[in-house]
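Quick heads-up: it's one chain on its own, the form predicted alone, in structure tokens.
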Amino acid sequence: MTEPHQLRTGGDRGYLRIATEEAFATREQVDVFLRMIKDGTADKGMVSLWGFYGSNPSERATQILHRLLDLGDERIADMDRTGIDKAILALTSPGVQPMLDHAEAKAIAARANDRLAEACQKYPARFIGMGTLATQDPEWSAHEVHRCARELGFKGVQINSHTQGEYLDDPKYDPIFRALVEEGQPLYIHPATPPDSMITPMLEAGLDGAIFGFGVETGMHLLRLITIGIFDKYPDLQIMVGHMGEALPYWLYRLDYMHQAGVRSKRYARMKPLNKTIAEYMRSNVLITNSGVAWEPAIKFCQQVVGEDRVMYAMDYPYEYEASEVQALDAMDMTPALKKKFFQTNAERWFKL
């Protein structure tokens, strides 16, 4: 076994790395977390994920909640440390999705996006942004959209799935979609806790976070958008999706079969007929970064299935921070020019760096 090599930035080993899924958090956004678990407000997921990492004193949850608030020196220190060139950062899940005073969320989400700008200014090098949405009021959130694309220079934006139990397939939500397409950006869908009519039986075996809900629930919502037909509508959208595609590269065969076995049938009225397989849509609109999933085999199947310009590096800080990890994939039996794809230059291409 040969010994792990140091993690250096600046391109060394014929690549920059970029990390495509990194996590942040305002202290007012955790403090209203706080205050609706408190008041009996918050759902049955923000109680267990926003529960733990906004006031268990485990040195998980201090740690990461301190790496979340810092969009410093120390967050720098963190990426030198690890090899990470430059880090694409969105505000933490669930975003200000939850929040029942639509007023608060949108001034909590703009401070945010400020925020992150300021941060992308001092570290130019370093940080890039995707902007924060509260999708409680779609027609703010497309002007939302237009400002973080033209004000605040940045490349994408972040929608922690479910609003209030409530997916982005809803035609409401169709403003966003329109400004997105006018920006030629990118739409993150990272996982959030299910909602509660669906967590019970995965909150009581403690699989609703990271370990299982969060990908069925996100992978759901990506499905849900593909099978409304929602690249039919506006083709050259591009949807990312992270944690190695939230399983769907791996069920894409039954996932194709059924669906079209269910829309010859006609057993749902809401399952038209589409332009594509499930699957051809996976290799023109969907993005898949491998965030906390650092294992070549998955990386090298995903690669294969929906096609290597869509396979981009993510580390998920500061949730999974392992020196050992980005070592592990730096060592991966790949071309350098695949590598470079993967770790590099996808990632530039789809957030147009």
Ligand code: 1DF
Given for the second form:
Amino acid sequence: MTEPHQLRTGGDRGYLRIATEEAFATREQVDVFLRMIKDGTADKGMVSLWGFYGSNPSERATQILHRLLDLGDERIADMDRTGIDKAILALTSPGVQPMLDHAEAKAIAARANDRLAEACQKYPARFIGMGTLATQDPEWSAHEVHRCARELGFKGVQINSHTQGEYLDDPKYDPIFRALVEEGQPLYIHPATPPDSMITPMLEAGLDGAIFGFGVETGMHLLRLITIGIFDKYPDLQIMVGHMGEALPYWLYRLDYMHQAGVRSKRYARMKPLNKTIAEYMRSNVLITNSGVAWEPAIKFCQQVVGEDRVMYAMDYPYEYEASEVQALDAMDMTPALKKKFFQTNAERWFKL
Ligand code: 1DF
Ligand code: MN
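Given the form predicted alone above, produce the structure of the same protein in the form predicted in complex with the named molecule.
Starting with the chain above, the whole complex follows.
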């Protein structure tokens, strides 16, 4: 065994490390989650996820909440310790999307975006912002996409999967996609806990969160968008997903085979012929990060399936904060040129840094 190497920022290994799925929270966001849990308006997923991170006394919950709320020197020190040069930050899941009072949701989203913009101005070499949206109001959200891009200097938008059980393939969300395409910015679809219509058998087994439910729900969300023809309507749109593509690359052969069988037999009215195969959309419009999956075989598989230019590094701080994972990824058996794409230049290209 070789000694694990020191982690430093600054490119001593031939690349900068840009972490692309990094989370923060605001106190007022978490307080609304806790209020909703208390007054019975939270869905089962919020009770499970934010009942834990918002009030559980375990070391994991208290430390993660503390780290989420900091956008200052402590976060920078944590990045320094793990050799992370730049963090692409977004308001943590589920953002404000479950909030029933839409005026409150919009106010909290706008203040979170302002707060993130301030932090990015304070640490311009270290922090990059993605905007958060109150998707309950698609027209407002489209405006916020423009404000984030033009006034706040953000480089993309993160939506935390479903909004109160509704998915982005509903035509009412079209203004959000139009705004993203006008700005030339990517959409990051980040997981959320599954809606009540889907969560029950996962919850009873403790599988509703990041262990499994997140990936199932988010992978399905991206599939809904692909199969409704979002990339035929918006050929320049780029959608990012974390967690090694939420398992879709591994399913890809079967997805395409069964999708084509479904289209040919006209079994579902919604399932229309598309311009390309699902695999082709994955190689032209989908970007993948390895958040939560510091695993060389999965990274190489995704590079092979979607292309070497489409797989990017993410840590998922503070939910995942492991120096050993960075060391393992540095040590991957991969050409220096490809490692630089993975850690640095693919993010620079797709976020237009
Ligand atoms: C968890 C994981 C929570 C991820 C997250 O946001 C999150 C977790 C609330 O471990 O509970 O973003 N993640 O992306 O893997
Ligand atoms: Mn995450």
